[in-house]
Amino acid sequence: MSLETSYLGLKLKNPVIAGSSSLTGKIEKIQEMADHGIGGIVLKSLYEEQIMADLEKLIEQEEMYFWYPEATEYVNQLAKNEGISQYLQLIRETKKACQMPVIASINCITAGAWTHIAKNIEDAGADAIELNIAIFPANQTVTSLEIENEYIQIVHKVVNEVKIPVSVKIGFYFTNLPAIVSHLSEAGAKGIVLFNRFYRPDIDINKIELTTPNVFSASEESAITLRWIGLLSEKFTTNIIASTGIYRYDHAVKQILAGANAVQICSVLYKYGSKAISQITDGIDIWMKEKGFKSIEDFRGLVNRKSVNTMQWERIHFMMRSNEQMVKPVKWQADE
């Protein structure tokens, strides 16, 4: 029996991948994850905004940059090179320290000149690149088609820069998710990661101000990913990866049964540490033995192979009768 699988043409010893986070930006944490058996790792993201922020800080420090435009241009390039050099070093150190696929991550919102960075990342030894694209649809003057075309252009430009495989991590803010996945695949994306998790604002009603809620995902959030894994894995040969809300082995098994090639974990690593990795992989191993499966491919997408009606994935509303059966009245706290 084997937990080995493949993603983007890369061989993974198991289907559990560490998603991009601050944890995967520290070599000691990465080594710890490797010791606990992680199948692959997505390094901490390199941000467009991060590079620009570094530039603005440098310009604020020296008045001369306001009087010498050529100095500003020089500092701009310096800031970019320093940010990139640190990231490239992280790639090299990780490749040297760990025997597993290393995927670089770029968090981007435009198809600008930054795309040449992808070649530097490839030359540093990254096995693949994950583009974490999050263009929030908040501008009423921009059409949905324009937003989708920006996604496609980003993928197209990066794919033209490198020979290593490129995946795309996206959100679910699309009118027609299968359509955008199709376009991204045509642009050259070899994998789609569902979903990136956006900042979720809240309001403190005592201070009457906007606050930052818990940044960690909850296991309940995996349901939306499960639905789209089930729908998309049947339509595309592009690798589909599940992310968000995966805490236990059964969460991972469900996503694979729906058709996921692998799963990404993140919040569980913050909450319970790297030991969660072996707990998940050991759980998958035990479950496979109990069910008589010898490989991941034996059960990947099995739910769909059993001729599940796609309407079960597509249904949005509860049928009234089943809704009445499932919901039991509870005493409202205000009555007490």
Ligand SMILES: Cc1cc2nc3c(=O)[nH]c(=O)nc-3n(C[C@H](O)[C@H](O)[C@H](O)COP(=O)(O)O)c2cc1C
Contents of the next structure:
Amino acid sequence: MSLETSYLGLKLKNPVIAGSSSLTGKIEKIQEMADHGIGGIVLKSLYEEQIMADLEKLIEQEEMYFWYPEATEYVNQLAKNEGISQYLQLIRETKKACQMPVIASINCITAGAWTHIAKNIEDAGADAIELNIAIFPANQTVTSLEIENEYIQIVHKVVNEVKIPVSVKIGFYFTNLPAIVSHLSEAGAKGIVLFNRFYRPDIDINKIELTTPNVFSASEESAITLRWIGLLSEKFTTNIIASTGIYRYDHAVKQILAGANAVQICSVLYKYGSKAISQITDGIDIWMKEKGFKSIEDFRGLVNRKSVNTMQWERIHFMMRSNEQMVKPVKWQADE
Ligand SMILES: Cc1cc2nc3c(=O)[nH]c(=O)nc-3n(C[C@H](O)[C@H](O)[C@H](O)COP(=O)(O)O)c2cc1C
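Please give the other form, namely the form predicted in complex with the named molecule, since only the form predicted on its own has been shown so far.
Up next: the whole complex, starting with the chain shown before.
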């Protein structure tokens, strides 16, 4: 029995990949994850703004259009101290220290001049590039089509720069996800990561001001990913990877049953440390033994293969009152 699988044509010893974050920017953390058996790693993101800052100017403090809380400070700091050359060094060091596939990550919002850096990333030894395209759709004068075209242009340009596979990590703010996934695949994306989890502002009702929210996901959030993995893996041969809300082995198993080629984990690594990796892979291993599956391919997409149509994934309303009747009222608690 084996947990081996492939993603973007790369051989993974198991389907659990560390998603991009500042944890995957530190060689000692990466090493620790490797020791706990991580299947692959997506390095911390190099930001388009950081590349341009390195090439041209330092980013303005006020340019607050990032989707991550740490991003502005991070970009400013890194642009000063750790530009492109440090990122390339991180790739080289990680490749030297670890056996697993190393995927570089670029956080970008335009198909601009930065794209030629992809070639440097390839030359530094990265096995693949993940584009975290995060265009914030908050401008009423820009059409959805224009935004989607920017995504497609970015992929086109980067794919033309390199021979290594390119994947795209997207959020779920699209009118028609199958259409954008189809266009990204046609543009050359070999994998689609569903979904990026964006910064979610909160309000402090005592200070009456915006406040920093909890940046970590909850496992319930994986339900959105599950639906779209189920639907999209049915329609496309492009590799699809599940991200957001995966904390335990059963979360990973569900995504693979829905058709995911692999899963990415991030919040669980912050909250519980690298030991979460072996807990997840051991759990998948035990479950596979119990079910008699010899390989990941034995059960990948099995839920779709068993059912004849995709209607259950597509259903959006609770049509039967019995759903409500199943919920028994519980005593209300003030902290809920
Ligand atoms: C503190 C923090 C920093 C992150 N930084 C990045 C980043 O630089 N690039 C990126 O693509 N995703 C970044 N992410 C998103 C994660 O890779 C992941 O997509 C998201 O957290 C959902 O997965 P999870 O539920 O396992 O945490 C970050 C997440 C967190 C919590």
